[in-house]
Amino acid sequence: MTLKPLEIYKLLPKKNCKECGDPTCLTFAMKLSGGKAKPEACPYLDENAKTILGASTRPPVRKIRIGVGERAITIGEELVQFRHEKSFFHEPGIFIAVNDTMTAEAIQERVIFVRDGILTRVGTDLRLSGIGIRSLAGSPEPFARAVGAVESVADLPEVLMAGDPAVMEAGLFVCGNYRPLIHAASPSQYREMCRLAKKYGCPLALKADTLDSLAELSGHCTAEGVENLVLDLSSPSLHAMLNASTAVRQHAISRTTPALGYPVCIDTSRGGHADASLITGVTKFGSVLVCDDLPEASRKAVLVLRQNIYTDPQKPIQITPGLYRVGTPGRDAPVLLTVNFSLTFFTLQGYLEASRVPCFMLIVDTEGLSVLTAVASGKLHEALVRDAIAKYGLAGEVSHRTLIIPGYAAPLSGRIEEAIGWKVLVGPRDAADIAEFLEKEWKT
């Protein structure tokens, strides 16, 4: 079980020596409890305390990395059962499957789609994660050719899916240095799969009939020296898959079964409910989701769902502050001030584009707060506006000295005007009214 801050504090030396980087042992205990510090930072812990704190404060779900380079993904390292308790940190990888009975051209076409496909939403580029490669022919040569076809066009994380160790080794010979996920070891051949995982330094997925046998299998694999494990919970039954993934997360978070403290893999092709399995995997603790080719609508839906679930609910999505252009504004174009809360930015930008009035958007840093909240909390103030105008060179972009501020920032209009020496116009509260406002009020 995770220890509470006061329980951790009782195990500390209580010297308040500050050598850990914190002012007091209690502060250090609170950081340990939240997973923001490591026991090793305290030089005075005895071995017993290190053992207890190490087991209690390390993430209950092991962190695993699949792939290399900028498209590599990290999974696991989760701390909570429910998103509202804290946040989910590492979004699941969504892998599109090919198989070794497809032609090289068909494989490459699908891989290029995964490599280049981008959905941009609220300023974030959403992508599929990688490629799953299935062995259907059951022979090393076709599998190696399929892996080679993938490698020829993309540097993406891969899941190699072959139950025969000889077939798996043929695929690893082609791409083993790129840390694919080996899928999957079973009770009958785990020693051979563990040998391959150690040889190539790859994470290893495990497959067994029950959670008890899966926990036993993970124990065997760690005894073989393989610690980067993933648990396959694929099932023809959506109900069974949901129950198993929930149970695994509960066992991991409570630390009652450390042998189940690993990320979860789900092959959504099992059974006749691929889309439902994919959605369930995103929302209920899946970390590696392998699916056959997704229709465009399903791809967009699952990428947006994943973004929503794995966005920190306590941290607003923010836009980089700066000077943005809508259309091709000239030196007499209006300048509209707003905050860097993404929803505010994209809403205003959309209405400005619809108005067909070229203009500038001056985005100031309110730490992702909306206009109303930023005004109420003091995050939006005249000094911030003055500094932003200077920082982004606004005076050199326009010939006038007029700034339009949001309607909810009206209480600041006088102070902003005095601080910047510009004329300040108070715009509408609702961005939907901005076109009418510009038509009536904007004059250079």
Contents of the next structure:
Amino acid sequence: MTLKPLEIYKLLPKKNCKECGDPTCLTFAMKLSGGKAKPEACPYLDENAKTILGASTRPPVRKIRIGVGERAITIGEELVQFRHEKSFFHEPGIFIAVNDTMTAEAIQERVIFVRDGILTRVGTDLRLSGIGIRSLAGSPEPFARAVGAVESVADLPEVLMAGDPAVMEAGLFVCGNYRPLIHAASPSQYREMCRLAKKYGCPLALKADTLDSLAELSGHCTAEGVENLVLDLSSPSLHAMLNASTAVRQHAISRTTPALGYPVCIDTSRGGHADASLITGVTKFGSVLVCDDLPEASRKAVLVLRQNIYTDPQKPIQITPGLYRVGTPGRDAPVLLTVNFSLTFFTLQGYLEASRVPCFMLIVDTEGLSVLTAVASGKLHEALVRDAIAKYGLAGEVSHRTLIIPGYAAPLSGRIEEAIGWKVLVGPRDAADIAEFLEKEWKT
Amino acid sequence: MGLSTLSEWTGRIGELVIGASHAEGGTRSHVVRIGGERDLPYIGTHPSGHKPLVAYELADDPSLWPAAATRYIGDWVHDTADWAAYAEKEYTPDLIRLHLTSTRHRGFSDTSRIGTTIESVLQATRLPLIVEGSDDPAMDSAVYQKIGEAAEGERILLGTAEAGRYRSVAAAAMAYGHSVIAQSPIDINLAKQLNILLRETGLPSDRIAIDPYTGALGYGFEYSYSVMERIRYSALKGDTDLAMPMISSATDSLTVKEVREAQGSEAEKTAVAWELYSMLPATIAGASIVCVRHPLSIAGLKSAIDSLWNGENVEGV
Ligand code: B12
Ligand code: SF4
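Could the form predicted in complex with the partner chain be given as well, to go with the form predicted on its own?
Time for the whole complex; same chain goes first.
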């Protein structure tokens, strides 16, 4: 709930003294509202204004970074309960766990899998995010060795999972400078864990039996000076987990309980339902998801689910308009028109590849709308097609003058034909029928 | 403090019954109820309403069914009734959803065959039935009339009504005491409009299930997921035109590129993963019935739903 500029203005001293760096209190209020200034810049705020502004200009779910370098991830900073209200912003990190009873070789094998595995979908590379390292042996040396084995092969974000501060410290000694998530502080040892979090500048996960004790614990930790917190809501019961994560998000977004305004961590190995807890975590507000080894099929499915849920509902994934080739098309190869919604592009491209007919794809800019949506909203029209043909030099690429348009664009066929002066062939509606269509209908 | 979820809903999802027991004039030994919720899915110490259910989908003409589904079942697919009985015994779904794919052939006219198929399936299984008829306005009237009649007294869920063709389905449902699936293309306003149209034919609200259409995971699933959340949200806020339980099917999951291209046993696993990773989220978004085509998807989904519903921790998935 961000305050409007005028609501903020009412809380300011109205001295217009410019000490905040702004010409007037009102312009300062506008900056605050847009998140472009910090309340502390005004030296004359009273206590009441400080509390209100401090709380309302901070994102309701705190932003946290885990790891360093290229693969570092950002979580939190979420603003809504449902993705359709705006969007979910920072997708959850999916961490594959190793433990300190495994051999160094076994650990490295898993780490390399996470480091190198890529699933490319609709033009985007999807990857697992990092490594969880569990202390099972219960003593510092094996833990430090396991962390060392991970570090020896990859610079990935890490979650260090040990309840004993002495064990944790041994792990941090190895990788503490790379901003791992410390997992986890509990009511009995949070002071020591806070000390470690401060010493190494790391985010800290918190664990407690109920949401109330979790809120209390987060209060204690901020009082100790640790503000980058993550709330662990793992539970053998999916019901408990989903209810807790929903409650945390509701209390955070509504700012009812700022002590719960932190990202959520879930260890999916806690019940008998690894896949189901991953699914629940991805859909319902998990930000750090730790799982034991993940079978290939589950890995693909969870990466795609995460991509789906974290796609901005207002801004579909797009590809750059242009002339694309499937195979090595000759001058007599067919040209197919389509839109720059990546789902449309990649679906069509898949079927074209399967048809084994080399061809050109002419991609026009419909701002990421699908064929039918673009036709319905007028974003696909003859001038767009004409300009694209000129811009990408299509006439120089092929010897014929025929353009195949999507079946759903049939109502535009006459107008396109007129505008471009080419023959227009209306293709099938469903891309699955494209091979059959090309075989029967394509003659230059 | 007792921190828990914040619920300030005023609406309630309507209840829908599928199947009729002997006492009610049917032959089902198992009758199911869906809907009734007063909060978001699975939320509350004891969630309100009824637990989401899993339907297993099969087809009277298996040649028009995805290979990934029929391959696993094997020879049972050649007799629809045997297929249903076998699936009930081996995989224990909550419902059977029979697709009359035979009606999809050009020039189909053998409606009496449909009647026989439905009767034999009703004899072979005690589970409540969902039946999907034709999708061609030219034959809808004859087909739905036949389905309605053959299943009279069994209170089946009859699909599918769409904005352009809903009268035959609604008429058959009313004449023979069945309920209707109302499908709209991933659009909350169209879903609402269709419910109103159906009610105007005389079909009561408690005999409508909304199908907001489900895009496959990776192929538009996000739109379906959000439209289900929006429908549920609007209903809980008090919009009674959207307060019907929802049904979602992983229709295209077994033909997506990822499943088609997976090799050997990986194909099986990918098919099951794709169904689980779309249908469990569908229940989380608000679907009361989720439908799958791979038999191995059923157990995993059911045990995950149990754990989401009441925290039972059954080893499974
Ligand atoms: C998701 C969606 C949206 C999303 C947009 C997503 C996007 N990136 O386009 C949002 C919510 C933004 C949206 C908005 C609108 N939408 Co809309 N939307 C849909 C929905 C549900 C799915 C579209 C989709 O993603 N399809 C998947 C892609 C891959 O399909 P495709 O691009 O058509 O590609 C396929 C084929 O065309 C073919 N193909 C593609 N290229 C080529 C090329 C050749 C040569 C060939 C042969 C084949 C081929 O292959 C693909 C696979 O088969 C459809 C309903 C439906 N189920 O179809 C409605 C739908 C398209 N929308 C519709 C409408 C009216 C609109 C709006 C105008 C109004 C509204 N209802 O809000 C706005 C316009 C947007 C704007 N900015 O002005 C209508 C269109 C009606 C009509 N028949 O003209 C539909 C059909 C829903 C309905 N009301 O019935 N929409
Ligand atoms: S420093 Fe404070 S009082 Fe002075 S102009 Fe800025 S907002 Fe106003």
